[in-house]
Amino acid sequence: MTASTPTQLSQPASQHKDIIIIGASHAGIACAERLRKLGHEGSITVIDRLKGLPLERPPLSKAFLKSAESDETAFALRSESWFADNQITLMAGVTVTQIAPQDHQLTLDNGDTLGWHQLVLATGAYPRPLPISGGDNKNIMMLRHPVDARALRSKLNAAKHVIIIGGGYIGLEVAASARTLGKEVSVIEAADRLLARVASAEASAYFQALHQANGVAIHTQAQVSGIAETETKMQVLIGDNKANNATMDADLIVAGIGVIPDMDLAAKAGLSTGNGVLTDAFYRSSAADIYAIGDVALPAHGYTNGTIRLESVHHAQMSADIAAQSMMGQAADAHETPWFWSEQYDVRLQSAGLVPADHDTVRREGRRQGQVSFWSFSANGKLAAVEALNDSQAYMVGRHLLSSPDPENRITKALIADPATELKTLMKRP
């Protein structure tokens, strides 16, 4: 699959328009920054419901949980001076309650209204609640925002046994952080393997072995049917596909079963929505002068052609760049091959592409001990994804190949599997 290339836009430049961005995470901040670099001279206001400076999201499940409160400024997405230097107004701790597309106005939770020429929705997503008895217990921790991370960090320090419901990347990163802090950790996953939606079967097996080697108890094909709380502990009721039921005790439960796009504002404003705010290739919504970027956006054209909503820092930044270029009346960059990274213990995953549901994967050992990569091919034999573990060369080569057309299917499973194949030479193929 290759990236799609939007065409040149004909709308006039908007250097002096007033722009409001709702959401101050990676997508919102990247869009504001890009607009200034492209020469936008009008006002830029970023509104975020969270108080304080925006923080980077990836470290929240990793280094942040192991840090001291005094170290928090190290995780700031941008410094306070950055906003002043770029003449960007940050309205933190403020909630937008309503958008009026035809009037080009929005309403804040204090009743004030603000006008805009162009509006960007970077509202992100929120954790999916547990749809079980006791799933709404306030003592069940979820991790999405800095507020969640602060609360989890505080409780994690006092916990002894941590149960994590959900074997996705967030759950596994929290598991690794908890084990590093010396906690007893169990991971419960309903699917038959970890990372079932996002990783190859081979990569899933790798991470399961990694966590088990570090003392994490992994329970797959385990259905959580309920959560109860006593004066001294939390109880998780689980079963498997063979109806074997059990109760597990913990003093801290973390749920990580996916997220839901935060499109309430968009839906109330009458924008077209589905599994996200529906946009075109330029991240323009169905309403004039309103864009949607980052986790909340589902572009009809691009890498996934409207089939999958991408949740990653890379997509946040890419969509912010394309939207900013479109708002400025400039030619937009291509939709790039998606990439993602994760850190667990001493292993760094770098992946590019998307693993198809029906995939055939080749394992390749790296040049140095401990390096390995998994190359997944789709049913038609085309390279679809690369997952590299502590192997930056495999990742860089794989990302390059996925971003380059290969109409003759020169990159084959046999070629990748052959130890004699020098990966760097594949970047020079005709």
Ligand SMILES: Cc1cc2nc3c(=O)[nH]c(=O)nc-3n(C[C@H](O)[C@H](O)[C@H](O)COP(=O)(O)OP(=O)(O)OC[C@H]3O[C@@H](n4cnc5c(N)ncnc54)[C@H](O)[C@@H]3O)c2cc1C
Given for the second form:
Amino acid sequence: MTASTPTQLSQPASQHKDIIIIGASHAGIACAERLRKLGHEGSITVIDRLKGLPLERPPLSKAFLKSAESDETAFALRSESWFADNQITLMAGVTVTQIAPQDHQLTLDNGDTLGWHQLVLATGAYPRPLPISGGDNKNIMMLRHPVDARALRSKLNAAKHVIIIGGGYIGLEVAASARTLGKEVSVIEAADRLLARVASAEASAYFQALHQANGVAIHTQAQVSGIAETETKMQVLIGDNKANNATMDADLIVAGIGVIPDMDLAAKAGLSTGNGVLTDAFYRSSAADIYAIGDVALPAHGYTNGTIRLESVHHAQMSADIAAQSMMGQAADAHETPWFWSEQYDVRLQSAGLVPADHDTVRREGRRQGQVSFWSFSANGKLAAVEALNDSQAYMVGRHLLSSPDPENRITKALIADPATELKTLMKRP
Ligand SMILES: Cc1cc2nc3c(=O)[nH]c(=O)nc-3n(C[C@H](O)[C@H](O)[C@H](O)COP(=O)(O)OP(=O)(O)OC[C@H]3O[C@@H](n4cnc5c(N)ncnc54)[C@H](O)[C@@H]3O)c2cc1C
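Please supply the corresponding structure for the form predicted together with this ligand (the preceding block corresponds to the form predicted on its own).
Entire complex below, previous chain first.
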């Protein structure tokens, strides 16, 4: 699959409108920034229910957990002066409780109403609660925002044995951070492999081996059926409550079983929603002058054609850029091939494309020790995704190939598997 074609909009330019963005995280801030760069001269207000300067999210499961408490400015998405310099008003610690698409108004939790010409929903997502007995115990930690990471960091410092429920990227990154801090760590995953929803089977096996080599106990095909708490410990019940049950004790439980798009405002206002706020390729929602970007958006005609909601910094920024161009009545960029990264121990994963469910994957060793990449092909033989471990050349070549049309099926499994193939030569047209 290659990037989708750019398209020109016929909307008139709107440089003096008042724009409100709900959500001051990766998508919302990127949209505000792009609007100013494109020459928007009207007001831009970004509202977020979280207090303080917005922080980056990816470090929250990585460097932030291992950092000192006073270190937070290093993780700021933008400095305080950036907001002033760009004349962007940040309303932090304020929740939007309702939007009225017809009236072009919204209501805040203090009862005030604000008017807008264009509104951007960048409300992101929130962690999926554990649907089991005891799953609502307030001592089960979830990780999404800085406030969660601060609480987790402080509990982590005191804990000896940490159980992580969910072997997705966030769970595994927390496992790596906790292990690096010297904690005993167990990961419990219901599926038959780690990262089952997002990675190739080969990448899953790689990460399982990496964690085991670092002393993490991995339990796959293990269904957590309950959580109990005594005065001294937390207990995780694994099994069906009938036979073959097991109990594991921990001082700290972290749940990372995916997220739910935060589309409450959109749904209450009658916007079209599915597993996200439905938009067109320009991130325009079903209501006039309302856009949805980042993790909350489900673009019907983008790279994934409304089938998958992308949860990544890259999608937050790309959707913000396209929405800003669209709001300004300018030609919009093409939807790019999705990309993502993760860091665990001394391994950096960089991936491009989406691994299909029925993937056929080729392993390729890199030029240096420790470099490896997994190239996944779809049932029709087309390259669909590349997962590169400490191998930025493989990632760069793979991303380039995924973004370029390949009508003659030049990029084959045999070509990639052949150690004699020089990856960088593939970037040249034949
Ligand atoms: C711990 C962690 C690690 C990650 N690591 C990576 C990584 O390594 N690589 C990668 O590509 N991606 C990573 N991600 C994913 C990436 O951070 C998200 O895709 C990205 O944050 C999405 O940005 P967003 O702006 O759409 O939403 P969010 O970051 O969820 O922000 C939404 C904001 O909207 C606010 N909001 C919601 N509703 C309201 C309301 N009614 N009123 C006011 N404010 C509201 C929220 O308070 C929040 O600040 C990670 C995410 C987490 C949580």
